[in-house]
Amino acid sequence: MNTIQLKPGRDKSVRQRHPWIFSGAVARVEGNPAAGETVLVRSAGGEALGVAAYSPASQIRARMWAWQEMAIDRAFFQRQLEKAIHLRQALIDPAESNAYRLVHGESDGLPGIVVDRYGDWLVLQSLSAGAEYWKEVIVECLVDCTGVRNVYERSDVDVRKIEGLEERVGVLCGEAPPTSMQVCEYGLKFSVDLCTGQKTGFYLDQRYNRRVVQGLAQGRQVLNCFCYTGGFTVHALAGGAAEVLSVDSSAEALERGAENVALNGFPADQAAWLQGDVFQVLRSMRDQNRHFDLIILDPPKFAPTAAQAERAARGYKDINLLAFKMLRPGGLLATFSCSGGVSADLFQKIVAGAALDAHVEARIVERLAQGRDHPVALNFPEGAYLKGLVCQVA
């Protein structure tokens, strides 16, 4: 087996199970592996360590698969499979909803592999060489685990490009998913199109956020800024909210938002919708002196890395600090940020400044996250991404 060796003083985070080994921390790479190949991991002293996948084009050069020499295969792959599926069949109730995440990565010892069920269709993204490399045997795992007989490829994201590996999508297996199809939630029905909706169509890690708002929309004037297709809208909707103005810069988004308000035989005239910019729109708001009861700010990734969070930070700033303008007193602000660059302390931090500047009185009343389809390793903190917080204003 090729094998990768290890700096003095750079195994501690291997020793501690973390399942990333940066390029820094290799002193040699013997043999000559392919992209995605298995590799042992060994220590400066020569101690087998465990074994990983090899990326030669990604600051991360290797992503571990056990902290143990063992063979990986297609065995391998069933078990830790199997594992994750019989995970989500504790956690999720299946009234609950048919649409969840199966497999999340690292935090499910498979790196870079992301599976999410929707009814009859798994959608796969591939994200790293790893997951590449082994990506057909994957799939005639998953389809050997779950029934499931149509899988689709959602391997559309950025951080492929890190990995050396191109944009894919189609089928794996099976049919491709109609352009537009219907999940459920809570006894809420919601139209996604798994081919090119945002992430794998929906926004799965946000279902328990989206019932916390419906639990506190009762009577309240929302407004719902980066609303994609308007899955808070809809729970605010579900929960009695008055009326929801909701924002995003996709027309089409927008389109499909309407939808399902209109799917869950609510009025139209209790929902508005507006594309543009957000940063533009709330400006204009504060500027004609609106207010809301509830303000939810879902904005997509500004910090994809640690690097990058100094400039997302002023972004995460200036829309909290004209949601907080905007609210009445009593008003509830609910924000997140699904950047892994951004600590969920740090994030805190930014809210506190915004409403500092805003010159408003708050305190959080709720801390949000990820769903617990999304479970967050011990040993990969950086696996705990979504963070959100509930506000109210004095």
Given for the second form:
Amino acid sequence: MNTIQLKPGRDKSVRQRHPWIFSGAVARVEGNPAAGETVLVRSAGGEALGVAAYSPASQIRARMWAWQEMAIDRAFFQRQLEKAIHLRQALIDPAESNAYRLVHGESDGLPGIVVDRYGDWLVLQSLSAGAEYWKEVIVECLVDCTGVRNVYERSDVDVRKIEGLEERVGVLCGEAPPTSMQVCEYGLKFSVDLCTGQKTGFYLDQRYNRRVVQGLAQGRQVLNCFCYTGGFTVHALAGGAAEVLSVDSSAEALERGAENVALNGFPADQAAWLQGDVFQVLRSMRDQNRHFDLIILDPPKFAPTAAQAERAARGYKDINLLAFKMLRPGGLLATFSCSGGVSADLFQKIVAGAALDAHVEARIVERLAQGRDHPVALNFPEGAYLKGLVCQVA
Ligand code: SAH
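Same protein, the form predicted together with S-adenosyl-L-homocysteine (SAH) this time rather than the form predicted alone?
To see the whole picture, the full complex is given below, headed by that same chain.
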């Protein structure tokens, strides 16, 4: 079997069951493994530590499949996928949603493999050389484990480049999804497009947080920034918001947002939509002395890795400062960061700095994170990417 041998003293994280082996930890590669092929991982002393997928193009040179010497084959993927799917059954009430994450990569013991279920469709993202190598087998096993016949690929993500993979989108099995299908979230309906929507179609990781916002919206004038297709907007209206102004840079997202408001029977005049750059929109609203009772900030990833954290911090501070200035007394800010490179601690510090500079007294009344269908394996803390704070101003 092809083997990679680690440098002396570089086996600690593998022994702690961290799934990533960085190129700097590798002393030698024996044999000539192709991208995605399984390699045996040995310590400097020659001890077998487990098996991994080899990724020659990436700084993450190998991702562990298992921490023992074993065959990686169809039976392995069948077992791992069954486990992930079985564990979800205890976590997701079908009445809560028919759209949720079935497989969450490293945290489900399947590095680089993401699968979301939307009713009768599965959407697969293959994010690593190992995932790509086993893709066909994974699709077969998925159909087997779930009974869902339609599998669509949305591997159109930047991280593929780092793995030396091209972006890819298309049918893997069964039929192509319709350009508009409805999913249900806590009794609310949302139109999603699995082919061209962002991520795999919908921001499933925010499901619980949208419900939290629903519970805080009664009678409030709401500003929903980075609204995408109006997830928080519809939940705020369901919670009795007086009106919601939603802002996003994507015209298609806003169009679908308005459709989602109508789909749930809320009057169109309670929901206003504004296409623009949130940074500019917030500044001009501040200059016009506009005020709100509840502001949501759910920006895209400003810092995928820690290296971009400083620039990202300025972005977060900017928008949070402006939002604090526009809240009425007693108003609420639901603010999020999905940047892997910004820790929960750092995010809280940034928000605290924003409140200070905005001259408001604010407190955290709730801490939020990604939903439970996006678990964080304890051996993979990097999996905790989404953090949120609900802050109340005095
Ligand atoms: N809250 C949403 C998800 C937001 S994702 C939900 O629950 O579904 C982030 C959104 O920000 C995307 O829709 C993207 O189009 C938008 N976006 C990115 N940069 C932006 C900018 N500078 N100004 C306004 N919108 C932006």
